[in-house]
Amino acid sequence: MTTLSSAHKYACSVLVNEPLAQDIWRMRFSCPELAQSMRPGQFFNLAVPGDPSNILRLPFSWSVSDPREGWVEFAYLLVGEGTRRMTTMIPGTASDLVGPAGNGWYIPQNTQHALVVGGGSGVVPLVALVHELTQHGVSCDFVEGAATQNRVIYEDAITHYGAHFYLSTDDGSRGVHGFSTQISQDLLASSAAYDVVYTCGPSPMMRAIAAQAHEARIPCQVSMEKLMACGFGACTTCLVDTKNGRKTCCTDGPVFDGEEVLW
């Protein structure tokens, strides 16, 4: 049975809107009710305006926010019509979304030490987990997965928090010439002792995470990536195969955990 979900439509207006590396930007936007009431691992559903004939809002993770401020943080990396339109929202903007939506990510109880490993665009929701991991005393490992140097996201505030910060590119233009796999199957096989896996990115680059944490009996939990064109569990377009039958990424997940999925 599909998980209701807790999201309501609210106004928001855009604050901020400039690159952030290449081919992604970062938006920030006002909207204090989501500013106070997000959890790392949650997301929401923007309206981007400028096409009255797309009717379907796009699905965002966020990284950081200021609950006193009223603000939230996101990441996006140009990949279509929509995304290019969201380049013109200039300051002053104004816009819905649909949030927050979803379950967020969770730390067991007793953590002392977690690995977390990002690749690409799925480095966003994981900024937001660090941040909670380090005020929760929790020692952070994190590895970041990136096409080359310029695509590196979200570095400064990941060390800011406190995890110590490790680097794969694609092409070897910085960090380990590689996958971000390569780093966590390291560190895994190290003494460093985790207590939980956490991971969002490609498909494939979960999968290897997930069964590396398998391999190693460390809990693995994974946020996966579908389209979500509702937000709210209604359009089932997001399903996800899981141990226990199709569940709907965007009420049951986005977060799962990594030994449910049917890779």
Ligand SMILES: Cc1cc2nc3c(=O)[nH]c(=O)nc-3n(C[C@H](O)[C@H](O)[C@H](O)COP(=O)(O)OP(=O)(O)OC[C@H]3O[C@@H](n4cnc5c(N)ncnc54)[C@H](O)[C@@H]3O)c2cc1C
The other form holds:
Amino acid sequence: MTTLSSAHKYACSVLVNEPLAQDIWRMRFSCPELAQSMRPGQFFNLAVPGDPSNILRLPFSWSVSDPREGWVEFAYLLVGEGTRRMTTMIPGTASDLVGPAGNGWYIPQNTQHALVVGGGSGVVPLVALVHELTQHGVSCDFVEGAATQNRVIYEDAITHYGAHFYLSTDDGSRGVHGFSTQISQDLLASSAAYDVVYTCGPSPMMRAIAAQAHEARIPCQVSMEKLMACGFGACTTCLVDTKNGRKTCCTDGPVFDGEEVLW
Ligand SMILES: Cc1cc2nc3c(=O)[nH]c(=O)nc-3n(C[C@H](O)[C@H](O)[C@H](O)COP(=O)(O)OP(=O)(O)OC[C@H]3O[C@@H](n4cnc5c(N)ncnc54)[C@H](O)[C@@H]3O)c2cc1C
Ligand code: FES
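Following the display of the form predicted on its own, present the structure of the form predicted in complex with the named molecule.
Now the complete complex, all chains and molecules, led by this one.
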């Protein structure tokens, strides 16, 4: 049975919208209701103005927020028409969104040491998670995998929160030459005793991390990215096959137990 969404529609307006890295932009918008209610790992569905023929919203996770000042920030990779149109949303642009959507990350009781692995734009929801974990006194090892050094995002925030930062780049321009899965494999084999593993990024990466965590007998949470039409449980565009049947990514997820997903 599909979980019901508790998301609402809210007005928002752009405060900052600027390049953050190569082909990746950062948007900060004012939306006090969302800033006060959204948990790490949840997402929102943004209406992108400028094309009346396009009625679908785009789903995005959030990275940083300030509930007191009422703003939320996220970073977006330019992949198609919608995200390219988003770059034209200058400060002051008004829009609306539906959120908070989805379940968010879960911090098991007595967690002391977490391994967090992000790839590409999958780093975004993990930034908010690391903030929450470190605020709870959890020690974090963060592995970021980027295509190239110019696409590394949120390194400052992650280290500022106190996480140990490890980097891989596909082209070897910085950090370990290769994939984040090589670093996570080494960390899991080291003496570090992790209580939980969190990951978000390309599906092959998450599948590999979930397998590594399974091998090490450590629970693993994965944040799935599926194409979404409605974003609140009405259309079944976003189905995820699991050991417990088909689930909707937008309401049952996006965070799933890595053991549950049928990759
Ligand atoms: C829960 C959730 C959270 C997300 N958070 C972020 C985020 O924090 N930062 C970020 O950069 N992106 C995020 N995404 C992906 C983002 O929603 C898509 O990149 C965006 O909607 C693409 O819109 P577009 O019109 O530019 O591209 P389109 O023209 O619609 O598509 C361009 C290409 O991107 C692929 N694509 C489109 N939507 C998705 C999707 N939802 N998942 C996987 N591939 C897609 C298409 O198949 C196509 O190949 C998230 C997606 C989900 C489901
Ligand atoms: S996008 Fe998930 S049910 Fe519509």
